[in-house]
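Next up is one chain by itself, shown in structure tokens, the form predicted on its own.
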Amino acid sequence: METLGLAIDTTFDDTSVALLRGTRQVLSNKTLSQYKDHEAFGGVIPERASRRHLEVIHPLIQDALKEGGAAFDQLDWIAVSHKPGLLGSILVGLTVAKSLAFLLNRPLIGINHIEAHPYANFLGNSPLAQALANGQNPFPLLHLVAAGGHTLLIYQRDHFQWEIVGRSLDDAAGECVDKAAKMFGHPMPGGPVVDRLAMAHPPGDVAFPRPLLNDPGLDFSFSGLKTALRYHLEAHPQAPEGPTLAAYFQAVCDVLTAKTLRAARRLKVERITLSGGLCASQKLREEFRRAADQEGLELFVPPPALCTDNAAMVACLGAFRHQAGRHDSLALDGESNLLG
């Protein structure tokens, strides 16, 4: 019989709890976002985020169990994101997960939140999930993870065997897009606004730079692009919002697609995945589909709701770790850094 697991994610400003049967059947995936709580501050306040996680996590667990038709004593394992992110927020979820594991005498599984993002592509009836169910090996895979403060290219040989082959040297792509929207007066998160405008308007004639596009490496840099927009708005305060942001986001898309395809060629990978909040963008998805088709690559993209932070992806990776007997002790620590 397939196992039943509960996963918790409180790495940043979303509180999320998921219930998973086996490795891919999501019985519930409950997420409460805090962005409205921090809107007036222009960004997430760590102390407020931690307190809010503490207020909502227990009711959210009850809701997830109720929706999934399960009880605590039916759980086989408990998974929790313990890195990276805001340490105070992480400790809320980690403490609750440890308490459940101890009280229920169930295995505790610590999850790297960034490693979990690509596993949104292994849920439900997705092609990768079906491949594994049919005994096929979908690896190696190249993942673009564009999530919050991270923009990463990850080469994965198999479950738990991965390495970062490219990363942002400064601002992450999502952060760069959020700040662009903020320059036009839009509240956080700005990504959906920029995506909507990019789909509605052809790019204007502003020649925004494509940082490191011609550099042979696989790393990213977006701070110069953000600075270019600031200078442009100072010189042209009446610049039209739609075409300007469309041109700006086109530059972001061009860099992300070019670097990812370069990595796929270099690593001789035929399958690439997208994940992370920015990859919910319709514009970015269209650009990647076009580029992947031209390159003859298979592209896997999760539903938009599974791109942003969620516990279902954490549960999926947790299920594979449980199958492999990769459990953690109750001494598991929270870590703010990705590779700490």
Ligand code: KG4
The other form holds:
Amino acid sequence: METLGLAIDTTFDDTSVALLRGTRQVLSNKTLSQYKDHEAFGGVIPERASRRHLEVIHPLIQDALKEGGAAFDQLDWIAVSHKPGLLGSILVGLTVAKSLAFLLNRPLIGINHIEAHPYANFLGNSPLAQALANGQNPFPLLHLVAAGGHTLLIYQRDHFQWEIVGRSLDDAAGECVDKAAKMFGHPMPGGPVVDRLAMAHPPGDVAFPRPLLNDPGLDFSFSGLKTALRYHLEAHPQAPEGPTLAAYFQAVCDVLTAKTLRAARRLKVERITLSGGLCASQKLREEFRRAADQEGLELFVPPPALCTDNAAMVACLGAFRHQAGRHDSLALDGESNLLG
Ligand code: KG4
Ligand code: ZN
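Let's compare: the form predicted on its own is above, so bring in the form predicted together with the ligand.
Up next: the whole complex, starting with the chain shown before.
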């Protein structure tokens, strides 16, 4: 009989709870986003985020159990993201997970949210989930995790064996896109609007920079791109929104695809995956599809809803950790830093 696990993620501004059978059958995956709560402040206020998590976490767990048709005493393990993110937010999910593990006398599994993102590619009937189910070894993999808080290239040898081989030295790619949308007056999250415009308009002829594109390293930098847009809008206040944002997003896509392919070549990896909120972008997915085909690489992309923050990916990694007996004690601490 396959195990039943519950996973919780409250690392940033989304509260998410998922129920997973085995390592890939998602019975429920419920996420409440806080964007609206923070809109008036122009950014996420950590104190408000923690309070909001606290208000919604219990009903959300009840919802997830109900939708998944399960009761507390049927759970075999509890997984929770305990890093990285906003510490006050993490502690809400972590405390609830610890209480459940203690009361139900089930193992607690601490998850690194970043390590979990690529596991969105191992759910359901996805090719990687099927490969594992058929006893094939899909590793090594190169993962691009592109979100609002992180832009990372991760080389993974096997479950639990991974290292960061490239990262943004300043803003994350998603943040750079959100800020561009904001300059045109769009609320958070700006990614979906920019993506829609980039699909609808050919990129205008503004020569936006491709930061670090010609640098041989695997790190990214996006803050200069954002500054270039600000200067462009100061000089051309009437710049048309569609073509300008399309040209801007093209620069983001060019850098992400070029660096990921360079990393794959250098590390001799034949399979790459995308995850993180920005990878919900249709435009970015198309660009990657084309680039991977040209390079002869296998590309794995989760459904858009599993790109943005969700507890199903946390549950998936949790299930593999449970299988491997990698449990944690109830003294598990929260960490705001990625590598802490
Ligand atoms: O992974 P995520 O939900 O949260 C973080 O860990 O940051 O990513 C959020 C980012 C934001 O920058 C948002 O604008 C972007 O993902 N995003 C999208 C789409 N959906 C979310 N960007 C482009 N197209 C989308 N459909
Ligand atoms: Zn995330």
